[in-house]
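One chain comes next, on its own, written out as structure tokens in the form predicted on its own.
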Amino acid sequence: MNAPWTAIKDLPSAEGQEVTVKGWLYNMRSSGKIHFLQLRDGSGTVQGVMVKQDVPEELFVVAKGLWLEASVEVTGMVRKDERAPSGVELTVTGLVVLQNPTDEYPIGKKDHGIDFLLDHRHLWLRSSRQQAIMRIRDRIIWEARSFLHDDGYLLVDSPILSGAVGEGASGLFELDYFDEKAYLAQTGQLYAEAAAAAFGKVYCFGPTFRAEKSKTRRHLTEFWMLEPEVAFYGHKENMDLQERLVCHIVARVLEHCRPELRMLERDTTPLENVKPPFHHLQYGEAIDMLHRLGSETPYGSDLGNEDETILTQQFDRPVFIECYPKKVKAFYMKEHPENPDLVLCDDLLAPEGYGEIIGGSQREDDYDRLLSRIREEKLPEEAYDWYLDLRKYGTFVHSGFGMGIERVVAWVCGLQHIREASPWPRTIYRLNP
């Protein structure tokens, strides 16, 4: 009987059995009469030990001629080895080479520049560091969606193509849509608001696009955003939801992704501090603090990356910056009831200098005020007819936010640049691979 095909992650439960592993050779070393084959299959890694005297001579020679990233089927006995990361090793008895590269793998052990690595992103993803990041990204997305699902939220997908502007015309990717103009979605929020009027608690999750020519370590032109929208939630309830969601995500990453965090050499002490309550600063308080710390950002301006970095370095956990000036925020935000120059909004800043990971607000639910804001921003009214209808037929207090997945991944993983947080990063200079 042929040895059963077994995933590397399942090998500990197959101790003492002969199995077949299908995967790739990511490293190999030899000591004359023994080959040590480092194998990976996507589920994990394991060392296969091939002893010359225990296999046919031609098989030993074939193994010696393997290049890195050769695709192989390796058969062997699963043996317990407490020194191994997986707790087991494979005593190799058989080898089938599916494909052996004809030359050296482009990404070697030497240092490569970031442009080279991004040009070879399709291969760079195979590295242990990138795999750790992608596994943490997967866990963050899974936990965010599970949290919302368990709390009664319905996933309602929003369109990628839209005729309406969500976050300001300056950041739009415009394209021809038959006989009219269309835009790549900057946000799914406007559609989530419509869905919230039907289902109460909803969220959308998908790619969003911003055409700002930003070169900072926090910006991509294409990124993924999780956007809950909740009927009858005000500004305070909205921040409470954000706090609970972020605490849940970080706790579950710490629970399930310790090996990946160790691979990244991530100091988890700051993540252990991510527990309620988060800190809160009103916008004016934030400006005063920045001035005391040497910033010259004037009151009335939006906070830049350096400002956010300075602020987050003052706190041991995330901090909410609340109620920005209306003139620097989007048209749909609810006017502050005590100060018409402000809006009921928040930016949630991650500690350690990582800055904004969430932007949220209570939405303007008054028809006349919303129409006035659309006109002030010189947006095409006809594109928002359907959005204004939400205020004509059963208007309601509602709030929501957008959480940038790549920014959360960068913070949790301790990455220096957000481009590593995306499997296929898109920047103003990069469209391939």
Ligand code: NSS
Given for the second form:
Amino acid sequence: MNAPWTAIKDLPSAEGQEVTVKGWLYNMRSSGKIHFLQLRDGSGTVQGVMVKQDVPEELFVVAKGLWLEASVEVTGMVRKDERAPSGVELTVTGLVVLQNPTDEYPIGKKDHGIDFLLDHRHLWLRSSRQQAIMRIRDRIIWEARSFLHDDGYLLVDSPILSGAVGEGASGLFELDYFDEKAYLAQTGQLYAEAAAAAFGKVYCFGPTFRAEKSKTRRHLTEFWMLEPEVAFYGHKENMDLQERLVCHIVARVLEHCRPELRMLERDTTPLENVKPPFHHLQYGEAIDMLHRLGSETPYGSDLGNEDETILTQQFDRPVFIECYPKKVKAFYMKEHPENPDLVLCDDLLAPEGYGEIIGGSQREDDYDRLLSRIREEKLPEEAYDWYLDLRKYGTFVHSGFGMGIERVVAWVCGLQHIREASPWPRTIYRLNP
Ligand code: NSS
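Swap state to the form predicted together with the named molecule from the form predicted on its own:
Then the entire complex follows, led off by the chain already shown.
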């Protein structure tokens, strides 16, 4: 075969030429005289039309015997077709079967339960819905990184294995590390803080782990977190950065991922609203609002998932909840200058009931206060020696945040559950595939 191997997405520019497509058969229809082969190669889909009288007879028979998801090389002439989504189809002249499955593909047209689909995640990823989600995920990550890169941020990765606790002692995955205990990172923040003292504007981005037994539609045990950390930024500048980042990501998804959003039947009107300025509520205002709306969460407690859902439904765009009580937040947050019971932090809640996508704060930069917080929380002091050093040698006002990628993907794609936002979701009940 001389016809050049061409990605399906590039077929429109190869109109009138003979090409070869390498991919999989994702559907097939036949009349007695024509096979319609639906092909996909990861870059797109195209219909191959095989006419009985135009190809050798054995080829027509071979095509008829193909099971779904057979891997194939199909050669054909690219022809304009107004009805096709990509505007072209392939008039098939050749077919090489790379492998024909021996039986029916497990994922069919009928409705499968979610557990069945998750058990078959390795195959489920081939479906057009999952492809749309993964493409949007890729776009979100790409845009987040390029936004930070273009704004002068340096990527400084943090370790996954660590001897120190991150967000608090609960929800840690502990493992034996030669003769000591190690933990899987819950956050890269403490390391990002050290890097901020070296490079000013930094971020880390990697997998993080929480052994929480939460069975909600928002929790995974392994998720990816993007964590900027900025020297000489206070609480307010920190929130401005979050707003700019989120607006940038959503605008670029709308610009580049229209076909994927259509595939997911995502109503894009709420996404078009994601523009500055976002709403802001102080923690106390949020509690008052919740009480008016029927929640019984007392002043002083953290907000529950239900509370977040209710709050986001009051606003047409993301909303910041600022300055939570110190006792429900992590030890490293900076005390509020006007109220020692509060800290300078923010949670950014995504609209339409999605809730928290970002948690951030200004950091405690005073050595003595930080040490006393570590003691109050009964954290192992030795493990934080190096972290305390940052307050000993040139301490500095600094702030940062963590954005959970799967939370953002679930919101932007309009997913019912976060597990579809990860290619290989990990939850309390799922470690495979
Ligand atoms: O616990 S966070 O609120 N904050 C931190 O870990 C800080 N150390 C980040 C920082 O300041 N550098 O988590 C941050 C975000 C949160 O808003 C969610 O979007 C996401 O991480 N997150 C999760 N996503 C999925 N599953 C779980 N379990 C989860 N926990 C947090």
